[in-house]
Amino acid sequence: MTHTLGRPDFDVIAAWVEPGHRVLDLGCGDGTLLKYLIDSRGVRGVGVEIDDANVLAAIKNGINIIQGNLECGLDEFADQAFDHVVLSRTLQTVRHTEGILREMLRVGREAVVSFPNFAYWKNLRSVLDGRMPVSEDLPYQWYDSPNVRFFTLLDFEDLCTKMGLIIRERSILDEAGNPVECTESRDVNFLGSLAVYRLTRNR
C-alpha cells in the first residue's frame, strides 16, 4: 500500500479532519502534514514547532507557524480554538504527558495522537536479543533518541481511562502501514508498530 508522503499515520488522520476544520500541528516539523491537510482538506491550520530549523522550513513551505515549546503548556491559544489538535509521533518525546494531553483537549474539540507501540513484536525481539530496538517507527539509536518514553498501546488506554479521556477511534498499523485487524487488545498490542488515537473528554 502507498501512503502519503511515506507516513500511513497522515492518512488516518486525514480521514478524521473535515474540510475547512481548524487544526493545529503541536512538534509540526517542517509542516509537511499541516501543508498535506491545508491542500488536500482545506484546512486552516497553525503549526508549533521548537527546532530552528524546521521553523525555518515551515515557513518556506507556507504554514503559519510558531516556535515555542510544548512542555511549558499551550498558553497562548484561548479554550476550544481549534477542532484537531494534532501530535503526530511526538508524545514519546515530551515529559509533561498527561499535561500536554490536558492542554490538547483544552484548546481542541479533538485530540489525535499517533505513537510509536514499543510492544511491537519485532521491538520486543530486539530487547530479548539484547539491544534496542532501531525500525521504520523508532528510527533512532539508543545514545541519540529524543525519545524520554517508550510504552505501549495498552499502557496509553489505561492512562486515557485514568485522564477520563474518551478514545473516539484508533488506528493500529503494522511496520508497512497496513492496518492490524484483531480483536483481541493483546494482539494488537504484539502486531501493531503504530498507533493512532482519537480523543476527545466528558464535557
Given for the second form:
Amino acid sequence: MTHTLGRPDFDVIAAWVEPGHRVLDLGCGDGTLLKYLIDSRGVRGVGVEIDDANVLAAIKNGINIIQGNLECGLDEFADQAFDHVVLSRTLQTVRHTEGILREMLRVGREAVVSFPNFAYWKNLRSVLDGRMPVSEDLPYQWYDSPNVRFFTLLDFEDLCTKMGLIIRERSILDEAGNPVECTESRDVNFLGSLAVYRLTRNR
Amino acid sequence: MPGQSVGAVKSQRAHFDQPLHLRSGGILPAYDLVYETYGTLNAAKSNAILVCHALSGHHHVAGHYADQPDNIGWWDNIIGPGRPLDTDKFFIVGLNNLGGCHGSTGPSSANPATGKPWGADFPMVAVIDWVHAQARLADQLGIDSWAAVMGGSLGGMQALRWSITYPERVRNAIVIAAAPKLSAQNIAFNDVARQAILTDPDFHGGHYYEHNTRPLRGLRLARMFGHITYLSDDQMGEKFGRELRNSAFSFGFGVEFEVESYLRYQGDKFAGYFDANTYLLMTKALDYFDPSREDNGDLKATMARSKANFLIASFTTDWRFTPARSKEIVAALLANGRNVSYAEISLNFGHDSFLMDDAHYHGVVDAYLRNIKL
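Having seen the form predicted on its own, please provide the structure of the form predicted in complex with its partner chain.
The next block holds the full complex; its first chain is the one shown before.
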C-alpha cells in the first residue's frame, strides 16, 4: 500500500479533516502535512515547530509557521481557534504530556494524536531478545532518541479516561502502514505499530 | 555572505508642498525627504519594498557612494543581487524619516517662518506621521502598494503601523526585533538618554545651533547608555570580559577596561555625526508608539484592520524587545486569522542582532521573500 508522502498516519489524519477547516499542526516539521492538507483539502493551516532548519523549510514551503516550544504551552493561540489540532508522532517527545493534551483541546475543538505503540509485538520481541526496539515507527537508537515518554495504546487510553477526554475514533496501523482489522483492544495493542486518535472533550 | 552589494548608489531628494498634519497637533507646511532606491521598479509597479530605519538610521541603506567607497549602507548585508532583498527581483526604497538629521526635514533644517534652524520648535513627530510621509513618497514614485514594508526595531514598528493605517497598500509586513508598544523599562531607558541631552549645558533649550555649539557630552552619554541596551551580556562578556587596556589597575577614572574604551569610542563617534534634537524626537516617537491605543489597548482589534501577510522575527538574546514582545504581535495576528510566520532566531548580539549577517536569519527572510507573488 502506498501512502501520502510516505506517512500512513497522514492519510488517516487527512480523512478526518474537512475542507475549509482550520488546522494547527504541532511539531509540524517542514510543513509537509499542512501543505498537503492545504493543497488537497483546502484547509487553513498553521504549524508550530521548534527546530530552526524545519522553520526555514516550512517558510520555503509557504506554510504559516510559528517557532516555539510545545513544552511552554500554546499561549499565542486563542481558545477554540481551530477545528483540529494535530500532534503527529510527537507526543512521545513531550515531557508535559497532560499539559499539551489540555492545551490542544483548549485551542481546538478536536485533537488528533499519532504515536508509536511501544507494545507492538515486534517491539516486545525486541526487548525480550534483550534489545531496545528500532523499527519504522521507532527509528532511533536508544542513545539518540528524542523520545522521552514510553507508553502503549492501552496506557494512552487510560490517560484519556483519567483526563476526561473522549476518543471519537482511533485508527491503528501495522508497521507497513496498513490498518489493523480487529477491535479487541488487547489484540490491537499487540498488533499496532502506530496509533492515531481523534479526541475531544465534553463541553 | 552570498550575493553581491548593489555597488555605487546615489541619494535623491523629494519635496512635498502639501502640509502634513502631525499626531502631536503640529503642522509641517512643507518638507523634504531624502531617499535611495536599489533595483528597478517593474512595469506593474508591484515589486517595491520599503525599508524603514530605526533610531539612528537613515536613507543610505545599501551600497556605497562613488566618492566615498567606505560609506557603506547600514543594512548592506541583506540587500543586493542574490541577497534576501534581491535587487534582481525587487525595487528597494530607503528614506530618512522626518525629524532626521541626514538630509530630510528635521530640527537642524531651516524653519521657513524664521529662516533659522527649527531646533526645539520642530514639531514632535510620531511613527504614524512618518508612515503618512512615506505614503506620499510612494505616491510620487507611483507605488500604489508595497510588495513588502520591512524594518527592525523602530523600523519594524513602522512596518506594523503601515499594515494598520494603509492596509490596502501593504501586501507583506516584515517586522523584526520590534514590539507593539514600549514597556515602562523601555521608556525609562529612553528617558535617561534624553535627560543626558536635556541637562547638557550646551543644549540651550534645543536652540544650540544659534549658539554655535552642540550638546556633545549629553549625546555621547545617551549613545553609550543606549548601546549597552542593544548588546547582550554574553556578547559583551565574550568581546571584552574584564580585559584591561594596560596590564594593571591604575586606580583612577580614566579608561581602564576595554569595555569602557569601546563605549567611549562609540559615544564619541555617534556624537560626531548625529543631532541631539533628532535623538530626542526619535526616542519620543518610540515612547508614543502604541497603535492599540486607538482600540483601548486591544491589539487584536487593531490588527483586525491589517490585511497584509506577516513575517515576525525576534532574537533570543534581545532584552530590549524580547521575543515575548514579538509574540504579542503574533498572537494578535493569529487571533484575526492573518497569514503569519514567526521565527525566534538564536543570535548572540542582543537587539543589534537584526543588523547581523547570519545565514539562518537571512535564510528566513530570503525564503519568505522568495514566496512573494509580484
